[in-house]
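Given as structure tokens, the chain that follows is alone and in the form predicted alone.
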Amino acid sequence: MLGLLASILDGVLIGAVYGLAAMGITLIWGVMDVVNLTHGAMIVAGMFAAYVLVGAAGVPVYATLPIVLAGGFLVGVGLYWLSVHRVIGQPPLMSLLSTFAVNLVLVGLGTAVWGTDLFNVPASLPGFSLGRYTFPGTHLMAALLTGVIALALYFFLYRTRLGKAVRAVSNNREAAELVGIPTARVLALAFGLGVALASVAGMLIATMFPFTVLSGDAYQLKSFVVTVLGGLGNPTGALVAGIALGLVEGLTTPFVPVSWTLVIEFILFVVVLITVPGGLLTLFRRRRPA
């Protein structure tokens, strides 16, 4: 039971990463209705970007977060007027067909460059005890530091000019033109922070496991669960969903393989995409008296 209790525990903080990943991909896709295929590309850019900053700079492991945020941004940006911005508004086959090409040919530099050997980056904290189980410290942290990031981008979403700005071209982006909102630089901020929050994903996910330059497929899968479950559009919805993926594991690893859990999961996310179709948060939303 104990052991049960703490792989139950060590998912719901991995699951917490895995919310933060897929609120880069919910934004994007919630604000723009573009589906970004060069997610899982750049949560292997934040990866070996710390990797490099860590390695060959010195920089303590997580001071290396506002930068690799900063830079995730940066390219975020670049990416957006560079693939996306011409095709706003177009079929949806024309945006996974830009993004997708991109994906390929950062996931082809990256290949160039690193091979397909396994690299890891060097983190160590204190852990957590629990009767004869601990939990790592990185995994702590990890968690830790996805609750005060999603704090500041709700914060950011529902205390700031821009944000609301952000929120409104989601809605409407005609009537958001209207008064005068910058619908197009707006768009590009909020595709740089869905990046940006993916490079912060992948730079965490390093501190707790090795990688490859291939890794990012496995976590762009999990982040399309996770924003379909959570609702699309909704990063509060994607950080509980999630921590519900990560719930769903550590009840699933001790009773089943390991290469039976991403099976598991798909099962859960076609069942969720067929009955509760606007994610799980809508189960517990009050229905309003007709």
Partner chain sequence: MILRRPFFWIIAAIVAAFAIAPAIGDNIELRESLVLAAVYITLASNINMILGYAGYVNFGSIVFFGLGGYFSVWLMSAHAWPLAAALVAGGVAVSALALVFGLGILRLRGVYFALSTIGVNEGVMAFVANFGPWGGSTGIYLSPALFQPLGGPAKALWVIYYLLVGIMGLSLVLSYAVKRSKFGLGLLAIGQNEDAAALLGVPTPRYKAIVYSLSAFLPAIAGGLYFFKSAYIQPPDAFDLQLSTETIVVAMLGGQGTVAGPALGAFLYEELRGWLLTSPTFSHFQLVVAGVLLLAIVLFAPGGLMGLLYRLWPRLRSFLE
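Having looked at the form predicted alone, could you now put up the form predicted together with its partner chain?
Just the single chain follows, nothing else.
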């Protein structure tokens, strides 16, 4: 019983980080209807940024977070102008392909530099014990930092002028333009934020698990699953869905072989897409009385 509880709790901690990554995808989607396929590559970029900063520059592990956040943001803004700006408002294929192209370039460069070997970021924190079970301190820290970042994002979107501009553009781009919001710059900002979230998620994952240049695909897919469960374009939904997914993983791990959880997740993913494209949260929202 205690074992199950521990497994669930650990699943929730990791799920929170999935949620953080998914918030990056969902934010970009909500604001500009673009599915960012550089997401996986930027998660990996966050991992390797942490690796290099810790290994070569001797930066303390958790002090890399603000650096990765800022770097991710700048790279994201650059990627927006490079690959997304020209295809805004075109059929979805175009932005899918242009971001996918950038993903190929990044993965190619990564493989050229680091090959496909396994890396890890040495991070150790005192764990937290519950009976016979000990939760790794890194997992607790990752979940904690995820919470802080999510709150900061919430504060930014709902309490600052700039954040309100982002939400205005997200709701109705033409109307926002009419009231004088410089939409292109707001889109670039949102893209930068989305990419920053992806790379920070990557940095946090790197403190928990080993990784390769190619790890991005798996985490990107996981982010898609979480994003769809939470409803495309809904950051809160993404965080909740991430935690829920982690919870389900933790719950099933003791009973179902790990390799089957992927099957279950993708079936869930496709079924949710078809039946409740607005995300699972819409099921709990009260229908408006007729």
